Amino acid sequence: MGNSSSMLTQYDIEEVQQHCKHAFTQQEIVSLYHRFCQLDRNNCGFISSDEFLSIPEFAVNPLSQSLLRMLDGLNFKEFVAFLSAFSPRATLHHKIQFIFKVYDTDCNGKVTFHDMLRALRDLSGSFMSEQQREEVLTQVLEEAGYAKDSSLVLSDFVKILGNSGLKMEVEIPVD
């Protein structure tokens, strides 16, 4: 499973289903398969950051960086888990699970004030200067009832986005 020269069985669309907790439905999964064999040029079963940023909706996202971070090697079924995060049959915590990964870029389950402030930085660009980036966060954060030197682990990030009405939700085409 992973390289172009081969095919998924049932076996491997429902293995990958379950991994995913069925946030795609099989017919999404083989979409998906196809899609991932046209990234993997080199047809090794995993996709690298080059070939991530050849999508151009990704090459061009704020957070690219970030998402390289979690993406680069990932093979078909690390692929699907990681878009399982956008589908609309995700769960709310599963997104909030995603968003904290994103957030935490030394992978050490806290995000600090920077980590925060890194994320801000690269969705504003030149829009808001650091003083104002600085100014919005600490509010944010007070409001959410947290100090700016406080490291939220996950639990704090379901707590503040647990009843936002989170969307997070990419259209698979199906062939």
Given for the second form:
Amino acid sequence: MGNSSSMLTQYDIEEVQQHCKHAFTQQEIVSLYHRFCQLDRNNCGFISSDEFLSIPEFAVNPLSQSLLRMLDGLNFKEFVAFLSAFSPRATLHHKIQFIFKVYDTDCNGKVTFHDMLRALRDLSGSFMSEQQREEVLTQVLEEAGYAKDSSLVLSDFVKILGNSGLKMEVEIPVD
Amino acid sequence: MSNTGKLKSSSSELDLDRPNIEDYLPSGSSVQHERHGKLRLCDLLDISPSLSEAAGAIVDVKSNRERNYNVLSPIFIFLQTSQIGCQCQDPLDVIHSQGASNQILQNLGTGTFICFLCGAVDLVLVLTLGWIIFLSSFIPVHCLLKGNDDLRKKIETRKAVFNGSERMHEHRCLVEMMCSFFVASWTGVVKYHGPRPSMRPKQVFVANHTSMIDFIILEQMTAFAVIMQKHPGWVGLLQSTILESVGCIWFNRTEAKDREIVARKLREHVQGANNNPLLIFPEGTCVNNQYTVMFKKVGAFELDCTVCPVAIKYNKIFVDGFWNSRKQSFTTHLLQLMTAWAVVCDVWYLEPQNMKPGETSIEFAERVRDIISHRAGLKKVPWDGYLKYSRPSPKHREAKQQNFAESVLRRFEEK
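For comparison with the form predicted on its own, produce the structure of the form predicted in complex with its partner chain.
Next comes the full complex, and the chain you just saw is listed first.
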């Protein structure tokens, strides 16, 4: 998909569009390509963790480490597929699936108490003690009908988040 | 918005050049989705606000524009072919290493090759001549400036009327002349575009920064006052003798409190009608002439005055003007410039800008950076390679975490 020349062919654009299930328009894909090339400083065809961390707003995000796990070494096609969850054209199911993947670090289709605790730890930092986090999570799980040692699957996430008015969108700047 | 620059205590060149990260991050917290009511599982599991922020950062919702600088003249093509192999640079590296001594040898090699074509051994002559011109003008001017001071003291003790602004004018002319000689010594060919800067109070000039010589190139046209880091060695000597007369402000990157002092000095200078126009390089460090890195919002853009952008673009075919201060000292860099064929650059003086109502200083800085990058054909990058060595301070992340934690605990307590 272009080495040192930043030329994206029409065929490339259509292939990427197909891969992300038409979540983005062709113009948005071109825009994303410019951004990808800008971030991929040493021009190796993928963006390394360091290059992502050089974006200051990304580096200060509490979930940056979890996201880096998913982002590291993605080529452009996969990069667009990753971002497709943030398109306004993406389905709610797709967005919930993305969130599930952020939690499910070992990619076994199950989110454990431990996984949820880790995300909570990232988000709250030193402003909640470990004990407080466990207490809050346990109680909230119980109230929703899940035992502490149960692990959640995707359908559970869909049930929990389906009606919560989830909004997760990013607008791709186009020229 | 705190402004303590927590630099490491190492005294290496690396640290002196590192920009302060806090200058680039927007102050104030980001948009948080405030939710109310009793805490439920969906609230804990819904991490979409943080994810949206992260994706927004990756995609960079403030749009970027790229332009390319194209050189079309056949002469350039000829010269480019004769320089094949001499400049092996990865154009996408913001900071690239360059074997300085190799470059000098290669430049000399190229020079000799072309001299052979021309049938004259004038490169060495040019070099020697350059140094002779420089030194022969530096020494008398230095004495002249000093002499002026002595003369002024003598006159004042006799209580004669001495007009301060006349003296400033003389100094300006002298310095401009000095700089012209200096530029000539490295066969500088500078093309100026746009109206010559006028001297008005409440006006600052900002320019992109590639090398120490940026300042000299601009100085030979108009005597600017500049804000600079004091360098050791003979450069520092040069700085103190010549630049004191145009009214320069010194800063010290390693000192945390220094920023407030400097901000105050900047303000004072800008208010004074008799002072030379102030030139600021908001990138804060030398950057390879393909990119502009983020402009520091403090300093030039928070002084509440008109900002006049100046764009400088070096023609890379002749020589690479970028001074990588981590890799080579200024002396080596200067030697490299002098042995090169020529230093060719374009300078554009652009339309003065004022902060628009409702614009933050960061937005203002970015808008000016846009103007400069567009004019000079430089790519805008959201950051620079120095961030490889340092990350934004944890307190930004902590602010977000604190917000989240407090919200969760508050709602958890609600029954």
